[in-house]
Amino acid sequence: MPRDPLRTKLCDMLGIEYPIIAFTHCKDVAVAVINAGAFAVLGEAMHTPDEIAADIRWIRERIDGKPYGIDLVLPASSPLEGGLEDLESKIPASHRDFAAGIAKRHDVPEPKGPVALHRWGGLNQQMARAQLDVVLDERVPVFTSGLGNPAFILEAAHARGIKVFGLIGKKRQAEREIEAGVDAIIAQGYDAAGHTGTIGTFSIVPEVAAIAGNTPVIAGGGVTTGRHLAAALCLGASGVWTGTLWLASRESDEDMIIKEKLLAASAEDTTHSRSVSGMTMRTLKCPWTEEWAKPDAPRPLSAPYQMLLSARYTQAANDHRREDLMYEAAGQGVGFVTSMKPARQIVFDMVEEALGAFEERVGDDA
């Protein structure tokens, strides 16, 4: 055993201090625990082509040269084109109607302006492309796919100095990336917040590691402590990916009211529903989840029917900052998320808590 137990192959990679990955919609956090030693991913499916080159740039003018990474989805599902016209004209009445009973239960007003949700790149094929290309133009250090297999984009990226990671939920779905190439496989359990599958983290990452040779693997679901990095290094995880962690630091630019409910919850307030993509996604419970779970409910519709289904509520409710309705992606260790730290603390207090488990279980020699 290494005299430092958190000295992973996925720092060796990445060039990093700490195995800890934060995925955030966030370029505050982002660069903050870039520069507290750990690496960050920025999701930007909900970005134009435009924006997310300038949000690169923003990134890489305050991380000192210091790697980073792009999350973008590359659903096979999605139509390969289609304007949002089109797309919600393939909405059936019955589900309609049944969104407009929901509004009109809860009081769901109108959205105040655009909705944020029509700009995902998973919408369709093309939205999807036109961002990657960015990302490639970009020469970004990493790339990484939250939805959908990303080795078409092997060869193009390997070629451009990118690394590629594969975010998967089934052993099966990781021997085909990991033979296709992909330079590290993320292990998402059931625990996870957003998009993840029904197998449990401590059973997808171990299965996972036993399958993946050199390839570093990063545990994912339910990460939020030093407990949690220490435990996933142990199940033969090179680093761990965490979300929720991070969505009520001080730098995080989620709402207020989002902060207080995700530190006030635990693991049974969040639920694992099709209902606001039409992928299985966990989120805190809502009146949309809610509703969407009652016998009397419609089978939710397929990504991204679903996605465009929900997008007005889940508009709606953050215009108009109704704590009633508001709902975040949160993972089952949100109750582990108590206190609104900066990200940097976040950083070294899970790697204190790591270090202090080893050390609780084997000694100094850890």
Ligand SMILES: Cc1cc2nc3c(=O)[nH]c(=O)nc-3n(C[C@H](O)[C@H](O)[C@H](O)COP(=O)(O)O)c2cc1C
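Numbering follows the first chain given and starts at 1. Given the structure is predicted, the values throughout are model-derived calculations rather than measurements. Here, rigid core means the biggest group of C-alpha atoms that superpose within 1.5 Å across both forms. What changes on going to the form predicted together with the named molecule:
- Comparing the forms between the two forms, the C-alpha position of G69 differs by less than 2 angstroms, with the core used for superposition.
- A displacement of 2 angstroms or greater separates the C-alpha positions of S275 between the two forms, with the rigid core held in common.
- When the rigid core is held fixed, the Cα atom of G213 travels less than 2 angstroms between the two forms.
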The other form holds:
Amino acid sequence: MPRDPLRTKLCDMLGIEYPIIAFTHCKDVAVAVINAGAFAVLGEAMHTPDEIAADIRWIRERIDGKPYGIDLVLPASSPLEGGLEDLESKIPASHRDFAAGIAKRHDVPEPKGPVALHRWGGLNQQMARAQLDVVLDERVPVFTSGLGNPAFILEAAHARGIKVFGLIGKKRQAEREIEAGVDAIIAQGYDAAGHTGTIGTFSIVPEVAAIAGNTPVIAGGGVTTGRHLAAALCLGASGVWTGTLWLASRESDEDMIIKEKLLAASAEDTTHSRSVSGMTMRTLKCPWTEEWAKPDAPRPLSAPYQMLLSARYTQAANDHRREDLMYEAAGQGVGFVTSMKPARQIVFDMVEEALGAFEERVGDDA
Amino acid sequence: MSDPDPAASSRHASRPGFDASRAGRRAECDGGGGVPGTRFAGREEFAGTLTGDYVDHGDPPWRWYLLAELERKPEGYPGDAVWCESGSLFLS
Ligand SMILES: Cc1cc2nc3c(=O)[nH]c(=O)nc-3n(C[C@H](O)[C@H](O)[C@H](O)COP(=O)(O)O)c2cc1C
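Now that we've seen the form predicted on its own, could you pull up the form predicted together with the named molecule?
In what comes next, the whole complex appears, and the chain from above leads the way.
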């Protein structure tokens, strides 16, 4: 091949060797991926400004000047209501009864402590602003907005040398963000873990690449092998955005029970369900999601009401480490996650397999 | 650093306003937000009419518009109005 197909404009922009971005909540995973020559973004949406600042320092001390990223979820809409507490009373009795029935049928214990509905009083605009100020003050090399348009912060970020990436699930969101001047756009497809739009990775990535001009496009959703990486680059992406891939890595701080579930799971073990929060998200199936998917189940409530119902189940499952009840966000690529490898090894295996896939295609028997 | 001291609170101050040119315009919002108590976020879609009311949060200002008379909202959404971040609003 004439040149290294993995050397993309994203690599040049970030000064990294491999066009792989790990999205992770685990600092150890982030550091291992960065030190292996790829890139990592730490998910900080649920952390206080002080915790974010401490995490940034912790990472910086371990990566010898290499770049890293911080991800926040910028809310894009917010209901008029105030605190969650007054909302409890609005949950219909039919839904409460159904949730109680699930608890009974599956022997869900009481959580060990009070249900931690939210550490923040909801993710509101002012809290997100306070988190963003840490990103600006600390001059984080890359800020990614996992939801919501980061346009309003672009000028301030660029003035501090911060690159801003926006994650989108629809073409019109990409158009808007590219026009605003984001440094890269993450096109995330329906295969992905957590919140997703409704368009598959194979459709959204080339659709966005076609309108992105010089802005690098990063493909997310279902990317778990070197073949996915090679395919993403062929679709017009300059790199990949990966989440599920790292959950069962050696360094990951996921509970061992979840790691084992992930290793055993295939795409069909995930579900795209409103039952956890009222907003669709892809997670591993569990009794809670399965019960709400039954034909005679009530339709899940909207956010945040559904969350009030599911929080008790989730906390009880985790507090008691009940293997049969526990779940985690996971994408459809989870079937390719079959062993608990060190993060560094995951990077190298992915690179090797991608290069092999390119060679195979240009070989005689392609 | 990020605790509410006088400087920080002015930095995060909210300022309401009214934009007559937007009042009565139909708009869609590719919305959503974080899910309290989890590490997840969710996407939601709304369509309705802008009242023209807005709120700017902090500096640089982060502008939110009030979208009312909702014609499209997530299933079970109880209200008839929602605050939408300006960058996620698409005017018809
Ligand atoms: C456990 C878990 C939690 C997630 N939480 C967030 C989050 O807080 N913010 C965010 O932008 N994306 C979040 N995501 C989604 C990732 O950013 C990413 O888009 C997704 O994992 C990509 O799809 P994949 O899992 O198939 O690789 C999460 C993913 C996982 C696996």
